[in-house]
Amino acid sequence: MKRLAAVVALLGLATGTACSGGSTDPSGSGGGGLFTTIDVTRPGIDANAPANPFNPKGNVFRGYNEIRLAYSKNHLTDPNVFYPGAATSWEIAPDNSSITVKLPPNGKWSDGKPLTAEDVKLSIGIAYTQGSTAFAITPGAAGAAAEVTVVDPTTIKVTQDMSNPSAKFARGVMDTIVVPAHVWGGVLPADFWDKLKASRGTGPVADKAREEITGLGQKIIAFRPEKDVSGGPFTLARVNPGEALLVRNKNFYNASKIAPAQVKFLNYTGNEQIWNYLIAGKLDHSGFTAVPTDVMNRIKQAPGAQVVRGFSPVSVGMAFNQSKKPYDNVHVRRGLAYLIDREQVTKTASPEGGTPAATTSGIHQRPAAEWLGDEAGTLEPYKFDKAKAEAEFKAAGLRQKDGRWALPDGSPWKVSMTAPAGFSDWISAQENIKSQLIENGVDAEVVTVADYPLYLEEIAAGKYDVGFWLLALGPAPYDIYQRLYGASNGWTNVAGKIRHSPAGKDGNWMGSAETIDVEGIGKINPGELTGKLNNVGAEEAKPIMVKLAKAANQDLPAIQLWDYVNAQFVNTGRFTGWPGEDSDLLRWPAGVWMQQGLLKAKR
């Protein structure tokens, strides 16, 4: 799948003539040579974009000339374990009510000025304007910060609003992008913290304060620093439409661990261009990119080419719009599940970057073993079975007409699947599913739309019958199940209370029933159970996860197709010391690997 800046998630003028300050090494004379890579989250380099990490086109690259307080580890069940970033140590209160963060005593920005707790406080202020999870201004938002206190020049404490706590509060804090106050200080008004305090109330004054804070977001996105002042291991030296060049930041607190003297980001517009770079051996590293088998074989032939694989807490599912008939009938959804050979789909669509889902549980199968234990074996696997599919279709009242399944009234039925253009694995998967369904008497088609942002907009508006949807976004249990039983399926968490909207309202495009009678458990409200996951520990979460897994398995709001494998491409010709197979660092760009002391230049 082409990774685009989305969800998520998922950013003086830094132009072709911009230069960094004297604290960097543009000649590369410090040794270590040139490291070449791409930013898989964002195709296209905009030479006119600012050195601004909040600008979607900004020339700031995560882990390189951008630094966060810390980088979360890829733990199967705990979201609050981290690698150091700007913060070198931290302490989370036993009841998760606060996190105290320590900066390195010798921390500096690339221009030589000290990195302080005031920089972090300003950065948190900016995070409030961007809708950050821990720094939300929506009244009653789960896991929102209550107070931000500078303890001393290198220590800052952030407390959680315990009226609606979240188990991943610390993660939300540590994900903060840190920027220098001496460069960014003017983006927030002098009375910002007073406005923030006022925004936590009710009434017109609070409403106005929230509106003003949100309004600052666009000002911050548009901000253009005169030069890139970086807290990361590199600083932007120059950029043109073909590439961006970064040079080593001598003032980075762990500078002695950074091997390359320079980093070059190459421009690309699609997966095919990345494949060509890899085949030619031009990249020292590329993050996950969907690759067909024949291309993968050519990539592996490049001298020094290696593929390193790790756990990726995400699955892809074939999701149904239950406001569209006949997908409101669970027997239709089950019948389709029995007609789709998931191994064949995965082999066609993501042979190197995915493993067929063992079943539909809503959880990636690796953490499913931790969350569900022996209960995982009780779930229906939905292996290909034409006879079971026929029985389910008949139970739904579907009829066979001229060798094709038709709706109960005899009118034609066609499964219409939609995918965004450029998502090669999704389109290949849907084409394969289409062939499987047609072969087994179900008419089907694949429709593509221009791009991923349009896809998200239109699927949220309920325009599609069937679309692909990312599931199982761990490790936090709430994040895992809000993909199935969150806002897209009618449930929203407002001030700790779960509210359900009917299908077609407030972004509810899935349209599941508000309650489900789960065999062996009884009637449950899956959205309310998902909401409970937001503020309980792992042991309390496990029985809830079991109930939700059984509900997803029985009711099938989506058919889980494959679990992603995080396949990273590296080249050993110029650098060594890459993360090993299954390293939880693989979820982050190579700049973060370098921060932790990995990668050495070959001599």
Contents of the next structure:
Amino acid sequence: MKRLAAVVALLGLATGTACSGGSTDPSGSGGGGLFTTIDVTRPGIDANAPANPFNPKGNVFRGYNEIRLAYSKNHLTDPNVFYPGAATSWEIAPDNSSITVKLPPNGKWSDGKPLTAEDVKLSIGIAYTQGSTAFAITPGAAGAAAEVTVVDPTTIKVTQDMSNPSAKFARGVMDTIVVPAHVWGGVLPADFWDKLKASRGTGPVADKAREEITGLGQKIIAFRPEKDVSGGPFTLARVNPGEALLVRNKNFYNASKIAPAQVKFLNYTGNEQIWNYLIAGKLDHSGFTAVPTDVMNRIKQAPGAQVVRGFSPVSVGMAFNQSKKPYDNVHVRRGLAYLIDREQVTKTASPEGGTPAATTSGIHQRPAAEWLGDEAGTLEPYKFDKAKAEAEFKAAGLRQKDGRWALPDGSPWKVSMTAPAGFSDWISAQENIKSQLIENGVDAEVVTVADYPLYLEEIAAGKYDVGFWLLALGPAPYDIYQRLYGASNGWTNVAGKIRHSPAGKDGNWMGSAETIDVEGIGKINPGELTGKLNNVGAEEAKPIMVKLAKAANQDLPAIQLWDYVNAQFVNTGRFTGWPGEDSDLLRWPAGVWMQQGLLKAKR
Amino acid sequence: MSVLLEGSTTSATMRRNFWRGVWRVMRRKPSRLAGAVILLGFAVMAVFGPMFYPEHLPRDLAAGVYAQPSAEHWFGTDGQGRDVVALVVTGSRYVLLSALVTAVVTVVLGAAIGLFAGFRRGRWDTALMRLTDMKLTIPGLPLLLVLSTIWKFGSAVEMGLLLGLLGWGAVARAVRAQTLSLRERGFIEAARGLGLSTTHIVGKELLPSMAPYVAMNMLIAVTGAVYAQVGLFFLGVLPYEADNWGVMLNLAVFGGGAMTTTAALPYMLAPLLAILLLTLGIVLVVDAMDEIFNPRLREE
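Return the structure block for the form predicted together with the partner chain; the form predicted on its own was the one displayed.
Let us now look at the entire complex, which starts with that chain.
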């Protein structure tokens, strides 16, 4: 499950981390004390890894000794609202064509040198080599930046290429990790910006320029700074295989608000270790980790232990490969939806980290209310109903044979569900669904594959009949529906134009029909509608979202099973002032909470 | 005719005496009998046990998930509400069949290569022993982990075959050493002097002398194979099968928190006890075999 937790976290769910231990350090004005935590996205501390935020094993911890321009809020409908990071103010053009970012005048790196717009420009250059969304070098990519201009030492302006704009351009810019130019300056060649300009064209020169920029990515990942020069609230003091110790960065512009004098990241290799840390009350904070009910009860008994829950814009669904029979028939998909008791599935698989999906809309149920309004009530809830399932199966031409449903030609039918090994909640959910289906006359099996990358590769190659699929990755409306009506279902967005590939080609493994006749709406092309979401504001997006929700509800490319809950573990024994229940900040690591002035040492 | 009759009577008498000897050895220490009963019990469980359960084990929704042991569920239920004993019984077939295949492949390959190399000596010995050395240097677990990414091990025979192919090296080395020692003994010299064929010398003179060693290795290979495959399933690198003992351990520890709290403890203990009992049975039977085949250990 830890792998799934990491994946979900990287997709925009929870990650936070922070916690405390015992000893205190009187240094620093904001109080003191040791804050003990773990990084849930990264099991295993590599003491030899560099202090490099771009290195997957790098000893740079998000929100602590790493700083981004800003941290996006989980607004239910607007993707462009932020908490301050390295930037303290910003201005977004009404048509999303540019964003002007302002740095604080007293911003400094941990070595005392000023944090300037030149640092941001270099960081943007590095982002191009890492394949960032706003700084993509793929020709025609949606929401890509066109120009980066240093206005003055504390101001930088980034304009969007309006030939294929995206509503979440500003979000992409603000997600930039900022690194010091006086340390990282050498990683980009002097002619980098000329190369970037050349890469925007076509032909062999542009191809070569793109290749060179991509090639720089590996050099940057391997870069080993002599010491950690941080723009965040902490800086790395030392690291060994058991723990990483960070100390407060006195030069952080908001240092007076940072409560802990030190932060200790503990090493762990599996969930059980995290559970034991929590039961022993060792951690001041841990991000979302799958916890069995009995273990959760033990954790709650630890002095000061609290579980804070918040919104997480991620759902999981049981998705169908419609190139495989009988899943090409909508009645089969609907019949299965009626046979699966989602409450039972969620209770078994993710009792602490999920709520059963109210229905299949493609949207997490929280933002669904905002996007769909009263229309949400008109969607078919697909409550467990054996009679309705039977009617749907009959409509699909399935036949009952010796108490089991068989294909129309009488051959046996087995629902084969695949999940990656290690995703214990997915496997547990599939086992539960298997039991439910078998008890209701549908044969089923659960198959596992070695790991998540292999799972993604094989599902994209159309090897599975049915697999679990993350949905509703908000808050940007395009992001929500591209999981159902994006590349995995045949629709690709190239240079602002939506193109549909037939099932089995170009990663189209879901294989839905290109157009769907939606009851009460008429014929729609869901991929094209999803593409439109990229370029429209929230109000214009709402009617499109309604159409897509109805299409997803009627056509069921996936059965939405549960919506994730961002459960964070905190301990009030040593620190107070934690984000409250449902706080939007919960999705960011505790280092970001501290940057925003939360958390105070208990005296 | 009378010679023939005399011959068959002698062989029947020898057989009778052998089994009488076996019975005496077993009776001397009741623990050995217990070992034999345990092994027999596991064999019966693997062959007939799954027949007493439906293809898909039912859930006991009334008892709930991770139910504690009761008269109805001796080791409680798993995370889906299925009887843990039923899972252990239905899962025993895969574990034991693959262990048996591993043991057979290990001893057949190991004994054949060891005998051939030791008896022939010379180039064959050099070539086969270098091959054995090479095999022994390959670390088993990392290789299995790599192979598991490309091989699904869906059937017990496939699993057993692979473990057997990875495990014959030590047996081959030991059998070769024994062959080198035996081939210089008087009875082999005599057989050679009589002009008996190599097949006869190896099959009828050498092999019977090594049979006890080979048989004991076979039983020990069973435990090794059980540990290896349960370990692989426990690590989660092999495909999920709800009733596999290794998968049960994995789900109990990582899904149920059996090492942290008590709820899933019976679920974890059931396959562990099964493995422990199987190992105990094998150890006790090997102890008996040692005395049966080694006259010097007999306490007449």
